[in-house]
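There is one chain below, alone, in structure tokens, taken in the form predicted on its own.
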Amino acid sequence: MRFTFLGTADAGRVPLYGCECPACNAARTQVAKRRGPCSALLETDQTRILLDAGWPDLDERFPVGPDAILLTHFHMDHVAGLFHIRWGVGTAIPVFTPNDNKGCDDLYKHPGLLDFRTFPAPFESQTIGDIDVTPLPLNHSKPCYGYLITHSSGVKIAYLTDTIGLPNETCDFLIQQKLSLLVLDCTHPPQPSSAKLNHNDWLHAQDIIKRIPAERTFLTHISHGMDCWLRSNQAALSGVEVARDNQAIEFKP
């Protein structure tokens, strides 16, 4: 079983543009320190799904559809890659949502081979291929879903992207978990707490880490501002590490 981080950026990508900051200056030069639309892919024998699809060249990237997407919400940098391949021929690639009647623009109205689906219900898990997903609540702007995926070789990661701490009967169900893998928003460095944020910054995410105990723990939905932060400050992660884009984590059966 394989976990590929796709893109870990934020909406603003590295190199944010126009910007002229240390970390963004460094990302122009070294496609190592680029992060795109923050995204991942797991695959085992039987199953490959995408969670989100903000990859404007998902076409290419996928000429052979994954057997399933999972977004976890309908902001534009989650899912504009789905508007070019919406108008492709072949089998339709089923596309699991959170229930938002509102979407993104016109997907609901001209789906084309998109299946758009529900889930029954949060905490309800479904079976995609070897895969069991589970539905999480986030806190977001938008209605918004982590992912808990569970394979039968006992491997569990949760994917929480994009939140501001965690609604609590998110956080309680995760605690019972034994996860191998926590993939955690971590857009912001720490910030003021009078700011208005709708994203984790480093003290949130601190606090949702100790709170729920993992064999790993990636922070993905990295900013600029961020990555700024971590040139000087990357000791104070302590055993958490932070996602590159094509980055990879094989599971052993």
Given for the second form:
Protein chains: 2
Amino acid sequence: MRFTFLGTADAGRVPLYGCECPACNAARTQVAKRRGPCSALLETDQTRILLDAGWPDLDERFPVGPDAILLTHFHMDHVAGLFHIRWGVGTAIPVFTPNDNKGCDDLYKHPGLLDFRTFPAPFESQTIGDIDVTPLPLNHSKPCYGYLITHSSGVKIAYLTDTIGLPNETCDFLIQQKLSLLVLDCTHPPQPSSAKLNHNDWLHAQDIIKRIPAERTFLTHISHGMDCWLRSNQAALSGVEVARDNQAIEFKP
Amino acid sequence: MRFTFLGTADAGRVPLYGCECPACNAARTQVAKRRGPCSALLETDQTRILLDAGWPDLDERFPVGPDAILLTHFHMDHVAGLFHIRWGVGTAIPVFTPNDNKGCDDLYKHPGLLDFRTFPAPFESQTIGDIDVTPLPLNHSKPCYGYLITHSSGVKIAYLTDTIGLPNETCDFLIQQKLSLLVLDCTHPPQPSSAKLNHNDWLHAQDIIKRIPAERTFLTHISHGMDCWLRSNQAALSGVEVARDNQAIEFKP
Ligand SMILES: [Mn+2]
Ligand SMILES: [Mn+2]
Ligand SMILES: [Mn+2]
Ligand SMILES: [Mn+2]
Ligand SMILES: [Zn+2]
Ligand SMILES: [Zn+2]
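What I would like now is the form predicted together with another copy of the chain, since the data block earlier showed the form predicted on its own; can you produce it?
In what comes next, the whole complex appears, and the chain from above leads the way.
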């Protein structure tokens, strides 16, 4: 089983358009430091699941469609790639989503290839191939799910973006799991406590990480500001890892 | 003065996702036959204007922003690239649009760098650098403008997409111009007269072309079906040209 970060940026990506901060300048000259739309791929011997669909080149990345797409929510940086592939031909692609009666722009009106599906309720899992997927409510400006992904080999992955803090029920649920991998929104460096946030800063992320045990923890949905801060605050992470685009994590059976 | 077709596809692009028609297969092996989001760039010694913003990599294409963006309308294949660059920093980019109080998704709510502007009325021109731009109503499922672009050198370009037929007032206005270049939506090959269309097929395009005199006429917003049809019907065009992505037309002063 393999989990790959396809993209690890916030909506502004890194480099941010027009920005000349050290993180953005570094990303312009070093491809490895670039960050694209926040998205991941889960692969087992039998099943391929795409987590979020913000990459605009899904046609080239998936000439054979994934078995399913899990959407965390309908913000553009997570769904932009659907607007093109929906017009395609071939097998319909199941797209699991939170309950959001607006969707994004005209995706519901013209779904084309996309077979939109919702979950019966939060915390009620669905089986996709040899993977179990459990939707977990998050705190965001649109209806938003994180996902617990469970494989028969025992691997358990929690993918939690976009969110500011965590709802108690989601946190309590995750504390009881023995996570192999925790992937968490950490868009911002530490912000003043008065800041109105729609995403975790490092302080909120740290609080969540301390409460939810996991063998490995990765931060994602990283802004250029977070990347700047990390240039002089790597030590603060103490074992927490910051994801990179195209970084793959292998789980041995 | 130079006019460049940045993209010449309909919303499905060529190749269309999953399609194995001859046009799509050819586009997969020959880069020159690919078609991306319908868009064009106008450049004079003083001024750069982007016509539509569907390309997702506007940050890389325009590290220095254009002087203005002209939007024909707010369908996703014409605006997708704005969702990323709006979060950038630097000088605001004027974005001229039809009167459309919905816009697309949350572009109006979070315009960021984008300075949305409308025209006082159809047929009333605005000056952008050394270019005059006149908005021309089109027939489409959203409020949609074509544009007459006039340069002091005498060059006149009409850019007319997306449209099915033309409103009489737009057609009458254009008949009186001596166009250097007519660029016209021709999404579909000939369709039955009963077909409900939101874009020109070749029959509608032909009708418009016969009425509006122009030194050169190019078809754009081409579907894979139109490309298939063209493989055996090139002769039908009799002098009308089919645009290609990255094709540039130079106008000598
Ligand atoms: Mn996001
Ligand atoms: Mn979001
Ligand atoms: Mn279009
Ligand atoms: Mn359109
Ligand atoms: Zn920056
Ligand atoms: Zn095709």
